[in-house]
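Take a look at this single chain in structure tokens; it is the form predicted on its own.
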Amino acid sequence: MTVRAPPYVIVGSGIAALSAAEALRERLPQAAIAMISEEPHDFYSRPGLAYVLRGDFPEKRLFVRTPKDLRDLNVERITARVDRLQCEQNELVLANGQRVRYACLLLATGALAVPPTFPGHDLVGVVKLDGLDDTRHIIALAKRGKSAVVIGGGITALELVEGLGARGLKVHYFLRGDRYWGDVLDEAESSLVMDRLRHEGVVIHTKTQVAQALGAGGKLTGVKTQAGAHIPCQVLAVAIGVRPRADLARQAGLKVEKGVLVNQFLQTSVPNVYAAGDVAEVFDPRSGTTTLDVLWPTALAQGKVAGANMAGERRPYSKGVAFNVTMLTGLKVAIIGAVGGGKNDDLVAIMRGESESWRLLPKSWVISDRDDANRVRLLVGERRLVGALVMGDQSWSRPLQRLIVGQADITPIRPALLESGMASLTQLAAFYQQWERSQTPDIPSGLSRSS
């Protein structure tokens, strides 16, 4: 059966989908808009799942749009799985056999955790952290369990380590490499995070991989490592990366590489089909390359642009400087622009909260200043700051973001920056204050003190 055809259909229900719907409704108050998703819950903040897992705040705080907000948006919500996209017919085929026609389509299908492949991966107790139902399942398991194993080298793995620990489980943390998040953090930063985990009772196993999940009666009882060690556990949390949900587009014949390829207007290889968010691999005309980003702000921005273009505008999406703020073992960490660049086998796919562009680095030099848990690390290019990491005290976050986004010419202080240490940061503070006045003469500098 073919149902009534809304002119605008969105597949997905995350932040890219919602922001696209809001952009469409703002421009086309009377348009028919439908949103199709398997997600049974109203819109919620996925980055907040870790805070619910840790018990930092109740589940209800995830829902950052009220039911009235969603009703006022006047979007038809269809809870179903899309089986096929038939571009020639401008039609979607749902799992229940229903067919939905469209005039303009947005694919905002997001990304899913990369599943494990070791024997026993399907036992009850082997978990991931993709959505609210996963979070509820992990919390239920934690109430009955005593110990857990976590696998992975990025932000999501650390969130699972901390969340399970906060739920009272003894946590064993497996890293394939010799330190935590080596593609982004330097050795001192990794050591700081790992030392804080050990202080909280986490047992860290470096250069360790699971050979098999062990079970009885279909339930997890432990793991066997490739080195032959046996560790009892009732929860095995896997966070080895995320993968764009591009199968629908691939089966429909759209151009797909890692994600769904889109131009600067977020159009796919079929002009009336758009893609945005974690699933979209966006062409950047300035660099001539395509990139995937799985950051919440990026998905929000892409959704807005896609919605505007679906409504008839011709607005290019301009990729901004990557800016991600996260909590690592209680430390606030801001990552701006390009940071890292080393190879780490823990990052076998795009990590949640990570920008793939961080790995595409020009030649750079690194300076840093460390005072206990407060740390500033700069990547200094030939004429500009390439990136920065601010750990702990965030006084430097806004100034460094301004300098990197504004492409400030640091040539006058570059020799001083390469000397590193507090003296270089003092020089940078003076440079920033002068540069900021030149950009906005009537606005006082926001830099109060260095880290």
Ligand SMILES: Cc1cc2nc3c(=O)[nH]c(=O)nc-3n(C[C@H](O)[C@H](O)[C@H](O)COP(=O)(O)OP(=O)(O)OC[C@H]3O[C@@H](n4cnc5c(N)ncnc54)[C@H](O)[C@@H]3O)c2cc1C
Second form
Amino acid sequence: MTVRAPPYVIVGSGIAALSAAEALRERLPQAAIAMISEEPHDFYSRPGLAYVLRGDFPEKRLFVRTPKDLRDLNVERITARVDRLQCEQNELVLANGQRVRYACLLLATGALAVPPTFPGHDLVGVVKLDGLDDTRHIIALAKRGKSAVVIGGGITALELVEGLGARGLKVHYFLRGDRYWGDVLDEAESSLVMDRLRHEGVVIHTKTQVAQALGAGGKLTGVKTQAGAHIPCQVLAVAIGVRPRADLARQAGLKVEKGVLVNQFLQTSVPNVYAAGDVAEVFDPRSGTTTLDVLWPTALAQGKVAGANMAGERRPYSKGVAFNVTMLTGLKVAIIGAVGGGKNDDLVAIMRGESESWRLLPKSWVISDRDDANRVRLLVGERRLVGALVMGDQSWSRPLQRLIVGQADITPIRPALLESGMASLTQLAAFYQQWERSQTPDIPSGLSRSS
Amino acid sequence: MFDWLFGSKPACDQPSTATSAAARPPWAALSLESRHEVLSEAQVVPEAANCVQCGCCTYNCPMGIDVRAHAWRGLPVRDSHCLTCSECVKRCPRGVLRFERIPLLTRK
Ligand SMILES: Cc1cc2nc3c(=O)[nH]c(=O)nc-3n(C[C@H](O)[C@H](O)[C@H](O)COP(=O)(O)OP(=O)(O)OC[C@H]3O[C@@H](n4cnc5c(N)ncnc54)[C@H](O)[C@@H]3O)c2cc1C
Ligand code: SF4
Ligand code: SF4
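Mind pulling up the form predicted in complex with this ligand next to the form predicted on its own we just looked at?
Starting with the chain above, the whole complex follows.
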């Protein structure tokens, strides 16, 4: 059976899908738009799941759009898994055998946690955190459990550690290497986070890997480590990275690397098929490279561009400087531009809330503080700042974002920046104020009258 | 000229380190200003691009203002019910919200 052909079809119901639908609707008030997703829920904030897991607020607060908002958008919502994409027929095949034709298609299928492969990985109690259903499942398990093991690096692993801890479980956190998030944080930053976790009662096991998940009657009872230790637990949460859901595109013969390859207009190798969000690997003609981001703001921005282009515009997506603010053990951490370079043993794929560009090692110097929870780390390039990490007090994060995004020429203060950290921040403050004044009219008002 | 910036902290002679507790930039002064000033002159302003729509702000607003909806559209909270209590600013896990002085022309 083939249902009628809505010209615009979107696969997915995440932020890339929603922002594309809104962009399309804005331009084409009459067009038929369909959104197909296997998730039955109304639109919710995926990053917000971490806070629901921790018990910060009730689940119903996650829903960003009311059913009425969605009705007003006049998008036909189909709950089904899409099993196949047939580009020659301009058609999708759903799990129930139904076919849906399209004139123009958007793949906004997101990314999924990489599943573990150790023996026992399919026991009840071995969990991942991708969506609302996972969150509900973990909360239910936590009610009955006493202790948990978390493996992986990056933000999602930490959110699991903190969420399970907040639900009263004794949490064991396994790291393959000797420190947390080694490819983005420097040693001092890692140990700061690790100390705070220990202080909260988390047991950190460095250089530790799961050999096997142990169970009885299909349920998890513990883990055995590669060193032979046995740790009883009822929850084993795995966050070793995510992988774009590119299988539909791959089977259909679209060009796929890690993600679905798209040009700067977010078009795949088949012109009437677009991709946006976590699933898309975007070509940047300026650098000649492709990047994969697993970030909400990127997915939102790409959805908007894809929607506009599907409606007939020709708008390039230009990747901004990667920017993310997140909470690590209650500390606000802003990561701007390139900061990394180390290696991360806890990941087999890119992490959520991460941009590949953070891991590029710039030729640069690091100015950082040693032992305070409030830290500023600057990565100083040849003529401009290429990255910054601001931990704790966020007063510096907006100015640094402005300087990095604005590619301010720091030549006048570069020697000072490289010479001494403390004095250089004084000079940087003065430099920033001057630079900002030269950037009128967009003056951040915090400055406009206090200076 | 920048004495206020570093207060009386002793200068650090370690190259390429900085005690950032002492490194509060001048604009940080805004957040340290008297509560009175915040109450009378400031509004909550979002940096829409960084908002992940989690809803922590709206959930914690004692006045039931839908701060998240403002953040989605990038609009300042110009709601007369806003107490400028800063709950939303403090609770936002992404540092999206900040206080900004109300521009002169629109001041109530
Ligand atoms: C716990 C958690 C914390 C996060 N924290 C942060 C953070 O701190 N900062 C940040 O920037 N980002 C964070 N992220 C990542 C952010 O949520 C994603 O980057 C963003 O949601 C991507 O949006 P998307 O629309 O591309 O994909 P998604 O939101 O993943 O949506 C994909 C949709 O496609 C559907 N789908 C896929 N394949 C099919 C198919 N074959 N058939 C039918 N439907 C299909 C899925 O069901 C899903 O609804 C976090 C994510 C999680 C889970
Ligand atoms: S708390 Fe912050 S990130 Fe969350 S919805 Fe509000 S403004 Fe956006
Ligand atoms: S400052 Fe207080 S009253 Fe105003 S929007 Fe934020 S939480 Fe609500």
